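Taking the form predicted on its own, here's one chain by itself in structure tokens.
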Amino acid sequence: MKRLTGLLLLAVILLILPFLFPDNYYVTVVGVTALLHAVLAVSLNLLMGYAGQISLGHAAFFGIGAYTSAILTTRYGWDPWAAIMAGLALTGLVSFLVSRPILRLKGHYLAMATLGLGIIINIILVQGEQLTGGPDGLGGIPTLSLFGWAIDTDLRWYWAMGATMLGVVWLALNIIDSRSGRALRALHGSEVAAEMMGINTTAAKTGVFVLAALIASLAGALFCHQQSFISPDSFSFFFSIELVTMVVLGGMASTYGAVFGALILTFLPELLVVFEDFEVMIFGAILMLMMIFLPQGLFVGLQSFALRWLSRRRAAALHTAGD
């Protein structure tokens, strides 16, 4: 119930922002990017935060979804929604095939294997010039339409991306509260203990890996149609690291923490532009201080602080009433 209350609160915030700040750059432009990042962070959090399987190549699946949809619509004239479905199918196949050998690894070895996967996909995007456009990218990607409603303005993309983000958060919350979610948490705690409890750890890891990849693929497809242009730079190793930072900054094993971390890491650089040459230094210092004083994550740390404060207030009120 608490989780659904949080989802409703998040929906209300998304709903009222455009009305409070009409034609605002941060709401309609940066907000779309932040919501896209939130979708990716929530998907990665399922894999990292709950299942304990680190990935440094999540941008690879983001890129597969984006380029599949872009190539099929621009070069072969496919309907955008059919192209998105094809991208999901390809991503599901690739993620399933690589999950078995990769997820046998643990710790640093797993991180290096996923890093290698991300690099391979990025090289393919750069070298496959005839299909992908190479380093110059691919443009002319058509916009999306839903029931005759063209998603062709920043505000409309804000609504579309907001609805997608809420849907992904709802899906993640339901998975976490299900038997599969309990299996993932057991797997994170100890794979050996999870196997002793009768959990099929191989199936659990493969399932969450493929699911996270599919969500990233969907985000990539939406991204390419929203931007109308993509290039390999958007799907590099550095973006994978940025996604990991969002998850860790918000709080591992917290769906709302992943959303919060994505929003903070997207909006903060925009707000620090006024400092010009000191922007990167201040940004790094803020991240460093956050992790020093709130190592469990910003959202989780603030949530714990608020609960302790409310508990002390309640105890003080009861003590006063008893006197």
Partner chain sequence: MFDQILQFLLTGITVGATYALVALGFAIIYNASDVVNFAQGEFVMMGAMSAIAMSAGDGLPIFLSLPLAVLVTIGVGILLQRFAIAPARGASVVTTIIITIGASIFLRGVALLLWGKSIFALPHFSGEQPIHIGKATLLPQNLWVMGGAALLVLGVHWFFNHTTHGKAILACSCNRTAAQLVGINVGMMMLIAYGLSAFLGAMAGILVTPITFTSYDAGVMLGLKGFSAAILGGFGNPMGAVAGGILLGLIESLAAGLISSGYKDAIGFIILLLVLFFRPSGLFGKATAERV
Given for the second form:
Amino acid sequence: MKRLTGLLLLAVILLILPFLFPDNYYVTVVGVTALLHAVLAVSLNLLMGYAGQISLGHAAFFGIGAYTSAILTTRYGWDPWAAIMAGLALTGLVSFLVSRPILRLKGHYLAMATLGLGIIINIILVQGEQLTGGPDGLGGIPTLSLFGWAIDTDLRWYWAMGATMLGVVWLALNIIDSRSGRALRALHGSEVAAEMMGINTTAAKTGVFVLAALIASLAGALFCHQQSFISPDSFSFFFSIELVTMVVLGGMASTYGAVFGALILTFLPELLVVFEDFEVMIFGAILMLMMIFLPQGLFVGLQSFALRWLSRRRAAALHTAGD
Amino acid sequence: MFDQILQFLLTGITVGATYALVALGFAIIYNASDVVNFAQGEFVMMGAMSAIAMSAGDGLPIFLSLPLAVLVTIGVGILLQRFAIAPARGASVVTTIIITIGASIFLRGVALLLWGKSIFALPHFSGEQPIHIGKATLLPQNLWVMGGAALLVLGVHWFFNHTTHGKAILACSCNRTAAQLVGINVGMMMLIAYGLSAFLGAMAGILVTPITFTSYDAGVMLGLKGFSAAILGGFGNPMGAVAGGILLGLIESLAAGLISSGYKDAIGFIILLLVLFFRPSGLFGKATAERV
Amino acid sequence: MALLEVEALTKSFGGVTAIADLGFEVPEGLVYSVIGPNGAGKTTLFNMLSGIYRPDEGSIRFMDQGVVVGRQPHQVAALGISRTFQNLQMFFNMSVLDNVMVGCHLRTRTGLFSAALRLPRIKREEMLSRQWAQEALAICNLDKFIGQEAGSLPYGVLKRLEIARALAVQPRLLLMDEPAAGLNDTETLEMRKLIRRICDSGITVLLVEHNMGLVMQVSDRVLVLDYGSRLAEGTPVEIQNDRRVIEAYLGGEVRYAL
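Could I have the structure of this protein in the form predicted in complex with the partner chain, to go alongside the form predicted on its own above?
Now the complete complex, all chains and molecules, led by this one.
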């Protein structure tokens, strides 16, 4: 059960926060956004951190999930859960179809192709006005209810999003620690060697690409029902970049790192608001500095620092005991 | 119909010339340091914005403010290399991508702070009297863009093929260690490459801003287009990047005119994806095989 | 009955012929070496045998039924062919144990979705994989490195780790591409014993190696390549006395190895 200690700790923190800070804007409003970002970052980290396939277009799948559910519920009166399923199906189909040609590419070419895909889908959201409402967005999206329990307050959304996040982290941890997870990490390390070990790298890449897209799509659906209004801006190229930054900032190939990166990048702009006009500039500077001085990521960096400190203390304790 | 197409072609070449300069900047930096510089578009914005700022109101006359703006941008490029790229040497592809994205956000932030969110323009260099070619029309500034871009491309070509410094930069890109061993000052060459790339960006900005206007975030889309153009032409192939730029400009202009202006960017990117799928090394690049 | 039959194999790269009309047979249970000067086409041959390159012409038959040509590397691996690489292809982002557990991929079944939900059978499979990996590590004397990260290990250990990983696949045929390159004398001796041990355990070894001393001591049969064609084939003693071979090697190395 040592494997899941971190997850348990995370659950406990999530559980006590609303009681420690009742009705706090940073818990139930920014917090919900942070949890949503964590879900997205964890999914992207499976693809990017573990399998080593960079994607600058992850927001596209987030958008497909959100818009499918929004359109089906507002324009066609579908039940939200059925709409979410339809969104997942569509995302699965799109991601499967593009995965083969896209994942044959590597490095900067893969970055460019995923970026292009993200931009194309965003343009479709902006231009397809009859369906998507165009740049003005789409409103009046109904909220979700679970067995008669309507998720209609900030606090309830906090619980729903928190549970989703824990579930996704659990899935990710399970995958990484399995045959399939090792296959992903292996093809990151060396594609030919992975093939020689009998791993069908094309299938493995497709699998993780589709899985990451499905998780993003689910996050998108939750997002649209939580916000009740969406516009293409939330699914732009910038958001894709933000997601990549969360993953790298936390530390690639670390699920908790991705969660940590998502929290930082969600709360940082909130804190920088006090700098008013300097906000954008400071954000850019922080991004650069962290990547220059902590390229392995904040979480992983802090983690190894803490481990070193602990082992030094232990060594010192042994030393004094020996005296 | 023919006149219309001629008009689209002329517009496309003008836009494409700007893309070509940005793509060329991408290719130079990529060749020299293996970094995809996502702040390339910000060079374009910086060049145009600082020129406008310096000549605004009772400021400097245009013939002074333009060269000064170019110098400022070159300075930005050199600072970027020295303080953001050089310290992160050996970092992974993703890390360098995020550093340059951080740099681009930083530069946008600076521009936002200095000049706000308004849209600015530079005066046309030689009047706004349209020139008629058949039924198509052209502004004198379009000629400035095309001619300027052509001269710059030729200049860069000459620089890399006929000067010691140019060849030294190419040597660094082939093999850094070997370049160092034959006495090339690699650090210096990197600064020159980034400076040159910033110079091209600033020139593109100054040439095209009288037609397209500019604002603090004008660099984002231009940067992406330049990156696409560079990939389209075959990454790391400077003249391929130029051809890719012109081609992308033409595709977009024709798509906007004949299909839909709202989808013109999407069509550009779809063609880019198709090229990547079927000819991943770009239209003018050479395929490379992985050695095991 | 030969385990591997290669016939009329040809491969060229942009007009340069790397392998020309090459044929040979590897009998089961032997250490079979392929030698030849640099550029003789040894690594190209390995890349074709493992499905990385597709030959222009010719056939590769494995265990009578398996046709290698036209299969992707992971399908070739499933036939029972595993390999190591000349320049290390380690999974540096993983631990030593995980590296070798990747080798157990073909011996286990569970997919992405049952892994995500941590279905009960995963636990059993994980335990088995760990056990198999430990066995493979033990054969290569790597037990003591089991908890370390692959990226932190010295070169000589990594060379053996690649072999352990390939053994975890449980191949019938193991292709070893220069296992002794870069090793010192003690390590080379240890490598020789390891190759012999692998062969004695019933795995046929196809070896490419530049260290003639090692080749002559460890091999049962030797194939000499020159410019992608077969120059000679026979027992180590026959090869050492073959005039054409001595000429091709400028008379030096082979005699020296004697």
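Fair warning: this is a prediction, and the values are worked out from it, not measured in the lab. Numbering follows the first chain given and starts at 1. In this text, rigid core is short for the largest set of C-alphas that superpose within 1.5 Å between two forms.
Engineer: For F278, tell me the Cα shift between the two forms once the rigid core is superposed, in Å to one decimal.
Structural biologist: In the core superposition between the two forms, the C-alpha of F278 moves 2.5 Å.
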